[in-house]
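Heads up, the chain below is alone and in the form predicted alone; it's given as structure tokens.
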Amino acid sequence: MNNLIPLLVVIPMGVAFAIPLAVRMNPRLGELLSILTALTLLVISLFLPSQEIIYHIGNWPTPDGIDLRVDGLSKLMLLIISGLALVVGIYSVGFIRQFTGHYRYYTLLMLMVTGMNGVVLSGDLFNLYIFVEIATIASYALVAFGGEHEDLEASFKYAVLGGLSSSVILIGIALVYGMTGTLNLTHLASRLDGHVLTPTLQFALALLFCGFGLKSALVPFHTWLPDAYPAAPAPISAILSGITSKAIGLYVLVRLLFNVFGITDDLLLLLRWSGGITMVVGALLALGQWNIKRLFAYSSVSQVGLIVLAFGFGTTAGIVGAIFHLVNHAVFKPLLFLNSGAIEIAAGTRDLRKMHGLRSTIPVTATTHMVGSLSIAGIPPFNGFWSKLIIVVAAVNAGFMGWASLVVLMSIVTLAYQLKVQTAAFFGSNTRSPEVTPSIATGSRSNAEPLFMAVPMIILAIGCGALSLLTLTGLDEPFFVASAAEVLMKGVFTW
């Protein structure tokens, strides 16, 4: 099993460089290679064990060599990354052909997957930073892929703030190395365990929190996200919101706090307030939006806040609820962004005030969007309800009645703006004649989504239902997040 671990980085990186050569023989090979690669990564991730295993590159022992680490949490993240890459790859076949040079899109997508997998597997801070940069640089290009003024402006803003966060992270890593003499996460955790952090290390931790907080889009570091997500093509918005910001931001942040530096009451307080403020600001800003993709972007900010808030409870139930909601968010939010791509082309606009009656035009989108809306709002029996229920119960059990009430209130706000989308886009009379509604794939006249776009939306909608059913196997601790939560609950890495 150890020999499978490096393949999760090597395969997508190799395919990324092979696609420009392959498309010279057949332009369709880019699509095929990306889908097959994502499927291969998914199969490999499934076969990895949930217990901790470490791959030593070049057989150099820890901490002298480079380690790739797999445990319950990293395996779960790998499954989400490869699963979403597969769904997005299929959807892109029916969507991305409207852009020129679409083979470059698949190259960038594979590089993004390479970076995310590398971040999840990295056993040291420096290589983690390298993989973060690979993923983010690919995402800058993908946000600007449309080539329009809005796309380029959003990508530039994303790149400037992303570069700032990367600089802050690098300074933090340098300070950590200067004070401890190591970058290996396990070795670093052993040196910090049981010791009070010096002022320099406290400053380094603050820099890392701010840097990865920006990549996670925590308020007030969220300003890049409402521009980047709407500007990106719909499938890229889906993978950015579903997993990219979580893998290169939230995942790293939680790993550092719980498994390396060691969680404290002060850090838990910081997580609760950062998450709570982010949840409220994101939800209220989403409520006032009429641009459908911008609305979903602010909604992503709010959901990230909810996850961080749950981690801040510091209890077993809170961690389980946070990870479970992260999994749910990786299903229903990509579904909503894929829906937005179909809606935008069918309606010819992103403005909800200019859409009506699209239910008959794009029936698969209408049906799956209803599932996604009810899931993210936490309406029973959909999957979002169960993760939010666990988070609320965790807050009550920990004595945080105010936070529990706020989670319920923000769920009502979420339902309000999702109902606004449903009412504006799918109900009422169609203001565009069906005879002139453009086909999503070709620009010809058609009244339905192409198969390659419909199937991924159906898969994600089924995923919402499946996660809800799987929850009933262990409501207090769903089995598919139990091993991931255990990794954080056990505290710092042991040497």
Given for the second form:
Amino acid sequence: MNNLIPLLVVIPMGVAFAIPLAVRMNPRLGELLSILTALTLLVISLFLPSQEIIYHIGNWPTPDGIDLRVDGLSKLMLLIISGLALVVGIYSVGFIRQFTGHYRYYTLLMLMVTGMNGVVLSGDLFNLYIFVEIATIASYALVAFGGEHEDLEASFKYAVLGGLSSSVILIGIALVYGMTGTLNLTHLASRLDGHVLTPTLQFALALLFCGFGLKSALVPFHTWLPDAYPAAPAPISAILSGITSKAIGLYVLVRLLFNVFGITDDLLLLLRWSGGITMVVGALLALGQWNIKRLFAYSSVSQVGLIVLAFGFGTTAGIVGAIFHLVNHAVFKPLLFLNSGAIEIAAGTRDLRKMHGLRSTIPVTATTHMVGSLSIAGIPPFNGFWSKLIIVVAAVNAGFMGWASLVVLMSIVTLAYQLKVQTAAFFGSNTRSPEVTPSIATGSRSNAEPLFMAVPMIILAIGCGALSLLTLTGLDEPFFVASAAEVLMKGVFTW
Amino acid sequence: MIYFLCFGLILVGLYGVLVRRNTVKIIISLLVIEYGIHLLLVLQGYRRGGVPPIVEPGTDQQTWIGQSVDPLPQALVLTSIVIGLGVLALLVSLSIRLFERYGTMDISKMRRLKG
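The form predicted together with the partner chain, contrasted with the form predicted alone above:
Below, the chain from earlier opens the complete complex, with every other chain and molecule after it.
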């Protein structure tokens, strides 16, 4: 079973480079191969055991060789990555036809999956950096995939800021290596354990925090995100917001803080404040948006803030809530972005002020969008309610009454901007002026929801309801999530 | 001393990224930062008067460990250069496409995104 672990990185990478060759035989093979790959990865990650495994590449022992490590948290992330890749792959079959050269799209998608899987599995700091770069380079290219003015501009902005953050991360890694003489996470943790961080290491930690903070779009490093997500094709926005920014930003940040450097009260304070500010700023900026995808992008900023805030409580309940919300966000936010793709095709615009009464045109999207909106706003019985409930209860139990009330307040703001989308897009009479025709070749209005696009949206909408069932094992230890939270609560790695 | 120089190099690059308006100059500044970091990485493994980290038959292990430079950062820098090449190629092609679309290299004139 352990021998399957490297396959999680090798398969998508191999497929990524096989796709350009395969499409010469049959142009449909690109779609087919990437969907099959995602399915394979999903099956492999389902069968991974939940306890900690360290796989030594080439059988070199821990500090000398390259490690891949799997534990509860990585397993959860792997499941989300491959699940989302599958859903997005199916959706892309219907959506991506409007672009030319779509086999390149699937190649880049598979490369992004490679990068994310690698980050989640990697057991040492430098390989982690390499996989982060693979994932981000693929995502720069995917953001620019449309090739229009805005897409290129957003991608350039994202690439420059992303390049800066990678540089900052690399300086941090260089300093860590210079001070401790190791890059293996386990070895590093054992060398740092019990020591007060020297000023150089504190500086390195600050650099790493800023670097990965930019990748996960914490305020004030969020400015690339509301440009990049709307510019990307809808399925790419879905996977970027659903998992990429978390796998290569938030996951690494949390892993380093909790499992390697060791969490302290000061760091928790930093997490709480950066998370809290991100949550408030993101939600308030979302409220004022009229571009539907930009609104969802700011909403992503806000939700990531909530997750970071919940990590900052430092209690088991807080971490369970944070991870559970991360999982939920990886279901409802992609759902909203996929819906926005269908809305865009049906309405021919992204501007909420120019849409009316789409409910009759795209009934499936209207229904799934209602589910997604209620879920993100935290209305029972959908999954968003449970994770927010856990977070609020955790905040109260940890004695942070102010933060608890802020979370509730921001939930109301979330509900407000989701209702804005609902009223503008789906309700009202369909009195659209006839000159606003669907801009996109795939659809006259009647088939704005081809089967390939409708099915993923329905799957994710069902997911919004079904993930609530994870709480059946108890609110303080949801299924899957509890074992992931346990990894972080155990503190630094022991060697 | 060299540490200060390579931090100087990084800061020069940072200044360029922040202040320059031309896409090509921004890309060059990013490269300057990257070179500064590579220098920093190599310095971490350097030792004055060190020998190359190659074990030959008959080398005494203990004195070799005492003398050789650390090979790991050099390997890291090689990898990092390759990554840098990938990012560079992407950035340059983006800036070419941007020039085709906007007819300018000035980022202050590319202002379609706001909000």
